[in-house]
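Here's a solo chain for you in structure tokens, the form predicted alone.
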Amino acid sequence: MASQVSTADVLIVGGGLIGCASAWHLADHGLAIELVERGHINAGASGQNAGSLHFQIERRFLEQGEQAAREGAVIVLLSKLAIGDWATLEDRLGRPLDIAMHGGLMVAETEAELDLLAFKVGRENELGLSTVLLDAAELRAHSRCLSPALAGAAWLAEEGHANPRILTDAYAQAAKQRGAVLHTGTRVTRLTMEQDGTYRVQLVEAGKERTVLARKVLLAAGHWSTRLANMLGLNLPLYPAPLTMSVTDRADPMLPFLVQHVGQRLSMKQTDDGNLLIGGGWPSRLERGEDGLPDLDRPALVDSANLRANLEVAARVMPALRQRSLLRTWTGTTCVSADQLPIVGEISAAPGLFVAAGGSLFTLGPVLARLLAQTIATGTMAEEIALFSPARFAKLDAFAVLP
């Protein structure tokens, strides 16, 4: 028996933050939207991260040298837009999202790290981000909960954190209210392009096969986006990044802002309930399948040495952490691109096929989804995301053959 066939203006693959937010915006453009997710909404990296809103240039852009830092600084242009999106998001979605934008510090422990912070702040200020460099005395006066041994910090008043466990669901509910259709427990088994440019997407849902025909498809499935693109013979330079996050017991309010480190992997913040969240990009360990290759369908394993190192950095920066109890440590697998910047936009070798994946997609997710939906709906790339277009990797698809 032939599988059921339906149509959509846009089929979105992936029920994380980007997928659900894009569905909301696209439905608002009056398009017929279907979203499919192999697990449940917010099951992947969108719901497993620590919820930092880090608008300063991240450490990962600074550790590869000055030239790499200058190139990575272009993300600041998007960060400025993201600040505005986050500041108004609760009003636009009509519900509380535990968004706290009380500021953020990126700390330095040595004079060399402080010099790197000064370079970073200078570049950010050139691009219009109002970061301020604090010396050791200014930092002690600003943040008495942190170690007096710190050499200084960069301060940005708009940084903060949000609750990743509720944000994506808020977008999903809003998308459904605007007419988008969301299917969970639905797996893509085949993705092909017809001669007229329509995409044929074969799915399995509750053990039954069905097919969706869509003029446009958005791959928003994190590191699984690479596998989906491979179904069309296309290549996306996205690589899995399994990370580690931890949470302590509740404490009296002591840390009202986000803390990062310019020379070490660290992020810290305190929730409204008093728990302290600790992360920063320390790797976890991918499980291996019988073939010896990483099994991306299973949760990564905590690496005890990296966990201890993460907690030690955190305790050096905020000594009061040594009095807290560790409640839980978990892992989540995000993905990064070959140049560390997000990949967002239409894949030139496959007109109508869009992707949104790469680093910083919690912090930048709301603004990227809004601009990408505008791009998909109007057929004209939003100027603000042109720098992150997949076109910069077009040579990887030089031998792709599509109708």
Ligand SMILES: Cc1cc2nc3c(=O)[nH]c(=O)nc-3n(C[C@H](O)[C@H](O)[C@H](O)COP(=O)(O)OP(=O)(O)OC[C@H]3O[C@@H](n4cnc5c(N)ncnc54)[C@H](O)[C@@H]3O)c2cc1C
Given for the second form:
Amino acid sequence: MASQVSTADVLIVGGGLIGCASAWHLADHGLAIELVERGHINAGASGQNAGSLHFQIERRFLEQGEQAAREGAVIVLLSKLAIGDWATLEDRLGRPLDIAMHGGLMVAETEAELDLLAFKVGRENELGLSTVLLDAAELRAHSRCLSPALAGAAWLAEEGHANPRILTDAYAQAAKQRGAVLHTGTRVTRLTMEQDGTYRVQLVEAGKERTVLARKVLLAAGHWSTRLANMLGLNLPLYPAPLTMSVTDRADPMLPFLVQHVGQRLSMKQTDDGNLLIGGGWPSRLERGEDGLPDLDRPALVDSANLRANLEVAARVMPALRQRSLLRTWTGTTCVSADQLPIVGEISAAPGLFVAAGGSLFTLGPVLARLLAQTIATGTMAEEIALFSPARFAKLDAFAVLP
Ligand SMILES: Cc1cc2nc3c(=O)[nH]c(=O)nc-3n(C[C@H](O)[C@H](O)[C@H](O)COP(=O)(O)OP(=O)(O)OC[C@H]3O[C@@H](n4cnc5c(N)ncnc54)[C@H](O)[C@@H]3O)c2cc1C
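Moving from the form predicted alone to the form predicted in complex with this ligand:
Zooming out: every chain and molecule, the one shown earlier first.
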């Protein structure tokens, strides 16, 4: 029996933050949107992450020459837009999202790290981001909970955190209210292009096959986006990055802001309930399938050495952590691209096929989804995200054959 066939203006694959936020914005542009998610909404990295809103320039953009500096500058401009998006999100989505923008510190333990922070603050201030350099004495006066041995920090008043367990669902609900249709438990099993450029997306839902025909498709499936692109014979250089997160028992309020480290992998914050969340990008380990390759469909395993190292750097920065109990450690798998910048926009070898994946897409997710939806709806790449265009990897598709 022939499978059921329906149509959509845009078919979105992936019910994470990017997919749901894009559905909301695209529906606002008056388009007929269908989103398919193989598990449940927020099942991927969007529901497992640290929830940090970090807008200060990362170290790699400070130390790797002129090109990295230019990329860092674009990201600062985008971060400034992201700050505005986060500040108004609760109002726009019409519900509380546990967004706390009470500031963030990037700490230094050595004089060399403090010099790097001074250089960073200079560059950020030139670009209009109001970071402030604190020396050791100023940092002690500012943050009594942190180690007195720290050399200093860079402070940005707009940084903070939000609750990753509720944000994506808020977008999903809002998208539905605007008319988008969301299907969970629905997996894309095949993606092809018709002669006229329409995409034929085959789905399996509750054991049954059906097909959606769409002029435009958005791959918002994290590291699985690579596999989906492969279905069309296209290559996306996105790699899975399994990471580690931990949470302690509840403590009295002691850490009202986000803490990061300029030289070590560290992110730390305290939730409204008092739990301290510790992460920062320490790898976990993907299990291997029978073919010996990483199994992307099973949760990664905690690597105990990395967990210890993560907790050790956290306790060095905030000694009071040594008095806390660890409640839970979990893993989540996000993805990074070949050049560590997000890949966002239309894939040149496949007109109408868009992707958004890679990088810190919790912090930048709301603004990227908004600008990507504008790009998809208008057909013109939003200037602010041009740096992330998949066009930079177009050579990988030199041998692709599409209708
Ligand atoms: C432990 C951890 C900590 C992090 N901390 C931060 C942080 O503090 N700040 C920050 O900015 N970023 C952070 N990140 C990164 C951030 O979480 C991700 O960049 C972001 O959530 C990506 O969202 P997404 O919607 O692109 O992907 P995802 O949330 O992974 O969603 C992709 C969805 O696609 C679905 N899917 C896949 N294949 C198919 C298919 N064939 N058919 C249908 N559906 C499919 C999946 O089930 C999944 O739900 C962290 C990530 C991790 C793992």
